[in-house]
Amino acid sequence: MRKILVLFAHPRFEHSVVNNAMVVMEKQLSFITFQDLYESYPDFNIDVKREQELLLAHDVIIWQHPFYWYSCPPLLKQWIDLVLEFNWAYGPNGDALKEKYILNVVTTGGAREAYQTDGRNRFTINQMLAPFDQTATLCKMVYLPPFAVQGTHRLQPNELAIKVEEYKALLNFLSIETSPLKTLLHLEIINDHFIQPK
């Protein structure tokens, strides 16, 4: 079974109905290590060695965060800046994370239609996440398409429950050693593989 590390970054977690529902589910899964970065590092003083040890101990890494101004909250950016060290994660001798899988799990206030080339935000989620994709590629990791819960302000409880079930299905799929994860690379968002029947 693949071990999954969730690096969760939400500076206003107590106000997020959607992320709360997702996190409650994640914490019930035995193959998940859940790391709340804002709870662990309220002073932004990241323990780099501890974080690197966590990365080495897991097969799949998830950056879970709300989409803040088309990127991630500042503590996750600091985590990337400090933890993914030269000649450890990248560089001539940096292959500690080689072939590990990684993806973003994001929540957006805007609907999926707003994140299209002809939509209000002018770019797709994948295009806006290109810096994360390139970071993973530089570290010789396999970057999977994002899982996105969108239009969060308008989600009804039954719709949120469906999204949480889709995310749970993804996590279970990621955890199975024989799951062919590279077959998901062509998707715009990984949700499309796990849509629950109506």
Second form
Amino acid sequence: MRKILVLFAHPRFEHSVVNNAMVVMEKQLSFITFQDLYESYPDFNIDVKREQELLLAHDVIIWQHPFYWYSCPPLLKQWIDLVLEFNWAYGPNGDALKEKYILNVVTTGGAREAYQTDGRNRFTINQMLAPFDQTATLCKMVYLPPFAVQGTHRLQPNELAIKVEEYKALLNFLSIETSPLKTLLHLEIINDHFIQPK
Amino acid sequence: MGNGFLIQAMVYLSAAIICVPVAKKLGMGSVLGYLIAGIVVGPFLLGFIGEEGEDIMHFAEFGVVMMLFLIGLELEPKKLWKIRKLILGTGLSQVLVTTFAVFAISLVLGMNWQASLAIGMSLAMSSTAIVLQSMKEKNLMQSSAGRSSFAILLFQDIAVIPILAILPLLAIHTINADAAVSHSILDGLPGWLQTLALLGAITSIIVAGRFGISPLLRIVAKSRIRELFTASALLIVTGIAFLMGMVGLSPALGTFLAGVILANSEFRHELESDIEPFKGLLLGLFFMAVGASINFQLIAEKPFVIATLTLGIILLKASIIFTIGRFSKLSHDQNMIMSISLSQVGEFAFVTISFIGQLDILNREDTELMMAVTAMSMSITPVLILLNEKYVLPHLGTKKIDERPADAIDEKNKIIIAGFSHFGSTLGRFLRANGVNATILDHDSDRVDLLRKMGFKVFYGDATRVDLLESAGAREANILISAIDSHETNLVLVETIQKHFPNLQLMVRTKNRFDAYELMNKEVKHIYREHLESSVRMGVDVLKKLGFRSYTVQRAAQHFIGYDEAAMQELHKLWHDTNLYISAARKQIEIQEELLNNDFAQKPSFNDHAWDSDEMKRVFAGK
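Any chance you could show the form predicted together with its partner chain after that form predicted on its own?
Let us now look at the entire complex, which starts with that chain.
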């Protein structure tokens, strides 16, 4: 069984309906370690050693965050800056994270249609996540397509429940050792593989 | 050491051990407990002890001397200087007005003027022992009532000197006077020499306190023999008492002076903790002796006269003090506390009255009567204090519990803040700004009134009392925050909470790491040193002014605080193992040294390599 580390970054979690529903589900899964970054490091003073130990102890890493200004909240960027150290995560001797899987799990206010080359936001979600993709790649990790809950401003409760189910299916799939994760690399967003039968 | 002594000691000790806890349990305070114990074992009830009661009282008065030494230790010269007006103003007016009033009444009752004046001066005094002990026990020393009472008592102690000088002059039969007055070796000397000797004695205490005692104690402390230090502490007190007695000054005043001078010394805490148990036992003995000396036979013969006199004097003294309290703008409830507390005739009257008797100013019968009245008034005081607290104060000024109708917020008051001075109020305001209304415990009635006006839920009284905690909802609450200034009170509070309300999480403010260690010994998990954040923040600003970049310094500060808290855990072990007796000052220096060494070894500020590309450059250049 693969162990999953969720690095959750949300500066205003108590106001996020969608992330709340997702987190409640995540916390029930035994194979998940849930690290709430804004709760652990409200002063941005990240305990690098502890974070590195967490990374080493897991096989799949998830960056879960709202997609603020087409990127992550600042604490997650701080985490990337500080934790992924030279000659540990990357560089000539930086093999600590080699061949671990990693993906972004994001929530966006805009709908999926807006995140298209001909949409309002002019780029797709994974185009915009290119820096994360490359960060993972530099660390010799396998970067999977993102899971995105989109159009959160207009999401109805039943629709949210479906999204949470899809996410749960993804997490279960990730956790199974034999799941062929590399077959998902071509997807635009990983959701498409886990669409639940209505 | 005969059997008699052992039996007596046994009687006194067991009476105290039985009566005092019972009295405390019933909310009566230890003074009343001791008094009752004394009455019970005294000649009129069980008769375990007989007429030697008075001798014991003289012996036990030494407890008062020790108490004043301890009070002096807590009062730095600067603080004493600050309250000089209070001492002179309230003290002088109390002694003068009371003396005059009693004098006038005695004249009216048909006594000659000499006797009237002598009685007036004797009755003006209050009991330092009873008042201060009761107030300390109720944590009232820092309240305005406590401060004013202390000022009056201190002035009375000073007034003893001229009073003892005046009394012989009132003697009708001068033949007897010489025998009675020979309490001082100076009596044979001419007046100017006596004055010189007095000044010399006081100067020698000040000089010794300043320059002699501390070096001596340092040498003794180095020997690391605990009982030697206790011996030196006792020697200081007895020596000064003896010196003062020799020149005819009040020993209590002398030791008080020595205490004040030693208040700044590094041995203050050691002296305190060494003298404290002796003081406690002797005071207890003193109260028991007072209880035992009550002449119930005389009271049975003249119940009406004694009751009238006792109550009359108490009423007179209380109303004079109350009036003075009005002038010094005490609030009604504080004023009531002070007036009732000081309303008795003090132990000093035992001395003066017997002296008056010896001088034949007063006949034997009246002397006995006054003695009985004095003892009665002293015994009644704790009862009056209790009644005042239970039945009068609740209707006056600040109530213990706010009687506003309970509103919805009540149920959400899951947090109790003990102490609402600077620290507690900042904390409480922050919580309230975030919609958390804590229940507040405070023992400053003026502040409590203000807070209630502002809509806070406030309980008035001593936060270490179980019943107050209970009514403040300590059973249902989750967290108790102690923002109390006094470390000693904090320790008591922690013990009380751990014993009676183990459900409460304790979060405790503390002054410094040494107090923190003591709390850590008591297994308090959440300890907040009040200076830590602000001093580091100040350091941050200093570095910024020196040109450091803000965020770099900010990170350095975060690391430093984290490192310092970790170091505290480490050094706590060292503190813990230092079981050997060495002075607190030396212990502190050792820990300080250890800290500085650690800083040097670990460089908490210089190992931050975040956003630092030096290593990368080095590696790639090397390739």
